[in-house]
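The data below hold one chain only, encoded as structure tokens and taken in the form predicted alone.
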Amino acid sequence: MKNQLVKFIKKRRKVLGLTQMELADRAGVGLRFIRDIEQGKETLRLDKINQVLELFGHIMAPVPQSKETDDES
């Protein structure tokens, strides 16, 4: 899942032609936070991740890992 987030944010940033600094400014987060995301840091604040994803029309949300997991709820 972490790798999907890293790939998604890097790809969207590059498609829009944004530097890490420009993405940070537009999202209202620090440059260090963008670097942490793109380097796959293990622990990140969900609210800040959503600030970044909001620029791309997305949010983090729970998704089932498999059909078995989904049936247990």
The other form holds:
There are 2 protein chains.
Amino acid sequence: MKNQLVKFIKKRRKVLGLTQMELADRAGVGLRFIRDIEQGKETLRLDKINQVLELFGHIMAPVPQSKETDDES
Amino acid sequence: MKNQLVKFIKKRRKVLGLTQMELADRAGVGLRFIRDIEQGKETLRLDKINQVLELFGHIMAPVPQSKETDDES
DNA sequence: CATAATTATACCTCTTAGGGTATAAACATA
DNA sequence: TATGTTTATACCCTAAGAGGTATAATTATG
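Moving on from the form predicted alone, kindly provide the form predicted together with the DNA as a structure.
First the chain shown before, then all remaining chains and molecules of the complex.
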């Protein structure tokens, strides 16, 4: 599966009913960064991504390419 | 667990008996980048990391913070 | 429909990641 | 010990990521 990050962020944000701006504020990143994530930009910085994922109790880690998202945790 | 990436890269590289330089060449990244990864630098670019992980059939994806590495796949 | 809220796109600036190179340190092995 | 190999640290330069802002497009909502 490709771009699990995009799907994950979008889904989680919707679940919490947050706007991109609210998410950006809570994560302490710029609004533009949230947009870049959700647009599938691949040249993002890892620390910034993790900064956002932390809100959802997640972190970026190496997983087998084939494996489907096992989280929903 | 923190920095699964560092552990993963170091372990995989050792298993294949590659030097940092060899890994850099095969992944198509600079030697400095491999070193930055293994030194735990957190401000790395996601696309570059994935470029390296691809050699091992892996990719960066969001996982629960608490979950231990389940790969070894 | 009109209006407001949310998201997307574009431009500018500043900071820094990534690559290269050189040197030093650590780690082997004889 | 000395020698060669691998890894770490430090420097410079270029390209681009991240943030801000403004504007357009999209999506609700009445």
